[in-house]
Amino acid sequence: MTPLIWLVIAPLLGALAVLVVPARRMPAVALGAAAATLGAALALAAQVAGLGPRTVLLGGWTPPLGIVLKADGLGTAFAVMAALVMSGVALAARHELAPDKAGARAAYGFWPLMLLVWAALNTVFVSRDLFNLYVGLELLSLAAVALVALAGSREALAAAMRYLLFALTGSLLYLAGVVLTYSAHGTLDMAMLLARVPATGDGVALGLMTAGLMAKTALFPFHVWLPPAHAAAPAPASAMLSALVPKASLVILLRVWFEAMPDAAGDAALLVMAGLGAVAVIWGGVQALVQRKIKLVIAYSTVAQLGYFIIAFPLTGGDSAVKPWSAGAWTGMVFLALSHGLAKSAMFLVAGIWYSACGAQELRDLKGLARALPMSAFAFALAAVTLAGLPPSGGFTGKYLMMQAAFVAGLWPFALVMVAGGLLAAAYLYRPLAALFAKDEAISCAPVSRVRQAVPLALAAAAIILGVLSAEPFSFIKIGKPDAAVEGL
């Protein structure tokens, strides 16, 4: 089988191979899955860059009656980025769910739900069916919504079902819209919608699919179940939930805006969802600069991190028009989200890490904590570099991108957003910073190994490196594009 067929049939083997082991083999099966994933990610980016985007029938059946699984380099660099975050949650979650830390329930059910989470990453990284997705979406919500409540808490359990609320009502939008589109169009394939006679209806349908994607990648105003989910979850599942899970919505987003009915999207819609993003940026970094709880000022920080991606809509043109800054306002939104996703999971990793080893839950409890664990926080630090939007980071890549492309377009209220988003990013992850180096004595804290600590360090250094090395980045997510995301600046 081809790499394509394995980055999404590995985890899915491994989810089933995990239950039917004895518990005390289980993260060893996880991990080994975890390495055939990341190994047939890297293959697959292998031919990817070198031979162009790689297409697979399944069946042998083409569209509309077959589906087509498709690796361009969008989806093959959000699936590397997966890969990598993902390897580093399974290490991080031998030592945080072992049986004796989290109790047999979070240790046994972790690992065939985040293979899970996994699966359906991939599947909607590479598909090109809009039911094909669908199914992926749905794989991958209910497995997100079972590990936040993985910890068996009522707090855990109240934020898990307002989650299974808000990833229903948006799996209904999006299948409504999905309905409308194959009634008028009687094909689900994005190639072939592309080269479709437009109807009256294709507007509510995306409509429809688009708020029912926005519900589930947590964009204001449907965010309010994300920071209570992710609080609760444990740190690797938190890790998952934040840097992996709202990129598949994004993705989606994406494929369909651009891909599938670029000329249904009207300038004053995308400019309707920019108007969100910038409240979103704002609102987020709000709400981080005031909580007390390491893991509270992270969840907001990507509620915030969000409205960044949904801001580029309306610099990559709208009804079809390819404007002259369109690839750039397209690439520096995909540079951004694969930075945030590894430096998210970074930081959520080093929260799991001083939580477990320190009992450090609320930033006061931090103080002094880099004397202690000072790889976990030259970690955090790294990850907030990145987060904050400054070089050499990945995440400074991308803002400068999209910064410059708000300009040209003479849309530079959104560029003003922007800078204050990452103002507001720099106020709010100071506070945990200045804690960590405060001059007071070390706290007292279990040994942890200096192994776990490099797993977010080397998350957290894959986003600056990401901005260092930027070039090859730049041509790979290039293979494969929409017209909007390669002409232009």
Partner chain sequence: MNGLDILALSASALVGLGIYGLLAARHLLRRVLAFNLVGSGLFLWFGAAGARGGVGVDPIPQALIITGIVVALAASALGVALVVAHARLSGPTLPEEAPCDPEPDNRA
Contents of the next structure:
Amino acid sequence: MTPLIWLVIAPLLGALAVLVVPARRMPAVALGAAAATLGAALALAAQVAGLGPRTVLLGGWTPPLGIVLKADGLGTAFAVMAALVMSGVALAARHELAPDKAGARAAYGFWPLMLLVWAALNTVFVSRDLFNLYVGLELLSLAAVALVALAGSREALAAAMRYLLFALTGSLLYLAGVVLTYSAHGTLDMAMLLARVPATGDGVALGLMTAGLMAKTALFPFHVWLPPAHAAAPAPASAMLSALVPKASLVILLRVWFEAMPDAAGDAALLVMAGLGAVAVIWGGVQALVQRKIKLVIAYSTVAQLGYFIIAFPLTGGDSAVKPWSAGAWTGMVFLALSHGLAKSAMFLVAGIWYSACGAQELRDLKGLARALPMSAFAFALAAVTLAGLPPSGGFTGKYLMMQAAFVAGLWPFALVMVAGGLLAAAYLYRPLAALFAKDEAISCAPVSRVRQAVPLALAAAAIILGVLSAEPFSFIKIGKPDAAVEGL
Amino acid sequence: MNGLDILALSASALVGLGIYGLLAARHLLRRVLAFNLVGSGLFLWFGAAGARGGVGVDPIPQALIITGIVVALAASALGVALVVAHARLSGPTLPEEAPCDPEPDNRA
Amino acid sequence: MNAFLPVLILMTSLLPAGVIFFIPQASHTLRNTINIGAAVAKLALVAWMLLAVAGGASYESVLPLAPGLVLLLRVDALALLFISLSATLWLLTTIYAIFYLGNKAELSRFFGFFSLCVAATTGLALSGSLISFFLFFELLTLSTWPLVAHKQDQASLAAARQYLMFALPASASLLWAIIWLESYTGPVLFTDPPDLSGIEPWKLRTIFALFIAGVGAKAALVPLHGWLPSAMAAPAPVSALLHAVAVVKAGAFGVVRVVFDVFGASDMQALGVDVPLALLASFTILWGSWRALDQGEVKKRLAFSTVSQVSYIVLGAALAGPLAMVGALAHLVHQGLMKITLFFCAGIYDERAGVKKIEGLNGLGQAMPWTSVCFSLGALGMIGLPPLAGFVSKVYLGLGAIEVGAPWVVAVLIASTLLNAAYFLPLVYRLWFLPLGEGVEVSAQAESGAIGLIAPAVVTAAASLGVGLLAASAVSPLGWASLIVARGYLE
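Next block, the form predicted in complex with the partner chain, ref. the form predicted alone:
Complete assembly follows, chain above in first position.
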């Protein structure tokens, strides 16, 4: 079978397998499944890079009856990023969710849920059928909500409940859009929708789907569930919740707008969306600046970072025929999303190490940790460079491409927002960094193995490497890039 | 009024009721039920969409609806489980506003 | 090979940085060997390239990133001027730092960031495109922060924080300017200045102002100079590096690049932004000197002196005539040599005699003759006493000002010289002509065993005398500056 199939099946089989083996064997089996999925993702990337987009017709049926899985540059890049993050999460969870530390319930529940999240993510990354995407998204939301509730505390349950309500509302909105689309066009396949005869209800359908997806992505103003949920989960779970889960709905949003109905996009709607994104960048940044708990700082930073992605929507196209260097809004956003995933997971994993080894939860507890755990502090600093969009990280590449596009499209206020967001990020990340660097002799930490500290460092370094060697990833992402991403919406 | 109109009207009624419930109900269990109402309305509408054109019935919506119902069932089960778990921790009073109160004091 | 050399020269400081971080604190020999070995290797490489470039060669490495992001490293005459300065002073400062820090805490972290800082400066000098310049400019900001905060006490952390509060908004301004400009012209390469004809003048003026604000914060142009005096909280070798080679110089170098390789002298004059820049630089020169007058701490006085002196370079760039340009480029090197001498000496006074305030300098000439001779040479050079280095730069700046028809600049130079004398001469006077203060005990052996600290100061002091004496020769900084101007800016 092809890597494309394994990408979806390996984590799913793993999720089932961990349930039937004895509890003490769960991490080993899960790591095996993780290795298989990582291998599948890398093999798929090699195939896509060499041969172009890969397609599988499920059961041999063609659309509209059957369902198509298609791996293009965008989906595969996200799948590879997810595989790296998930492997890191699995390695970290082996320590942090050991039964003697996290309790038997969390230790038991984490592994199947993690693999389910992964399977759902990969399904979303390679699906082109609106309903198949719905199923993937639901599976993702349910597993994610369960992960939030894993800690079992009152706050965790409350955060999970709030998350569930937002997620369900989002699902219903999205589903309503899907139903509208089907009743108008009789198909849910994106390639066929692109070639459809536009109908009057298309705008409404697109609006409903967008609203639903925004709620699931925690885009402003639907972000209120995210910080408590991400802060309540165990750190390895927060890492994937923050780094990966919003990316799934983001990818669907991208696909719906650019691959299914680019013609239904109105200028006003695009500007409203991007405006919301701009507010998210500023609001999330300001909120991150006033938090006391390190995990909440990181979580609000996710709210801010998600805003950048949606700003990119009106920036595509523009004058790109005359100014080829400016055609990068879409690709820049993907760059930003990929490096955010790597850096954000590194941050949460580091926060997990600090909490479990040193009991540090608040910013002021971080004093002196740079000396006690230098590798993890360095990982945090590298991740901060990416999130603040400083060169030479992938975050910088993404922001640079988007800002360039903003100027050429004549929408420079969005570039201003991006610059302001970068400064805000530098400011809110400076607080933990300064605390880390301060002197404190009294700090006492349990020993942390080098491997465990190396995992977040590797993830944070990957985000930097994405910027230093951006030429290769750039051309990879462009494989199978939709026309609308070049011409603009 | 033909059969399709009846389906469409009932679907709209269900969705409307559900949305009202989602917005008005404070009790979490009621909200989970309201979610189910909206979902059912959408499925009904989807099924009606399959009968467009009058000649035969499009089977795809039916297949999708079944999948959708399974998903909704799982979501409801998870919701109810969370409500129960939360109620156990919070004592005998049912969780009214609790999960939606603003984040506990976490500002500097 | 030609494509490989610029990368190699960057790697001579980037690779050691990567290695040094992981050396255990106690492995002094290993760390020092790598430090000095890398610095010597770099100096040798630079010397070799100096010969080649003087003969007309140029080296270039390109790493294309995403569209618009061209990472271009290029060795030209201007780059080499800056690199030779940084390579020479890096070696000396490394020796000084090894002896200065001795066995203090966190040496590997210090020298790791130290090398990274030099790598950033090297990259900055080699940058052949605006975006590579920005990349290394940021790397410089980030790698300097841990150096300023190195002592990890309240004062250092506050200084480091203030540094970022100036540096990061300035970077944002620079990035804004770059992207705005490039949205019209495409990627800007220094070898091929962009065609600005199609852009409205008010936009160009704004872009120019954003550029100057971006690089000006590092060059400590008033009113963006506030971070520099507080950064004195850092250890002496860091101050020396900051003031002579790395941060401040990077800003001044940036001004030169922006004026000549992005806008071009004629466009700058056509836009009418040259006079405001010259006025700003003049104001900075006078204001820095004025503030230096009432500083009671030696290092603070030196810091305000830097604010003033670095703006000579900006002034020369703003005047944009050939002679002024020669003066500015020569001053880039001259100021580095003199100021690093002064900071080396200030560090020795502090470390060996516990002297921080200027009153403490009284009578130290007897007890610490080597240090005091070096310090005096540096101070007199700063004032512009012939035949020291500062004199040469000032003469060229003055002649250049008259050449381009801006005689008022001469008045600024004279006023600044008087102020320089007013705040430096008392220090020299105290060293040599006042008796030791009441109850001050400085052992006669204050300088013995400090050879590692004194030798670098002696070398730089001798150099600042030498570059003045030998200014007429082709191998002097002045000769090289004339070569740069003749090659690039004399059309």
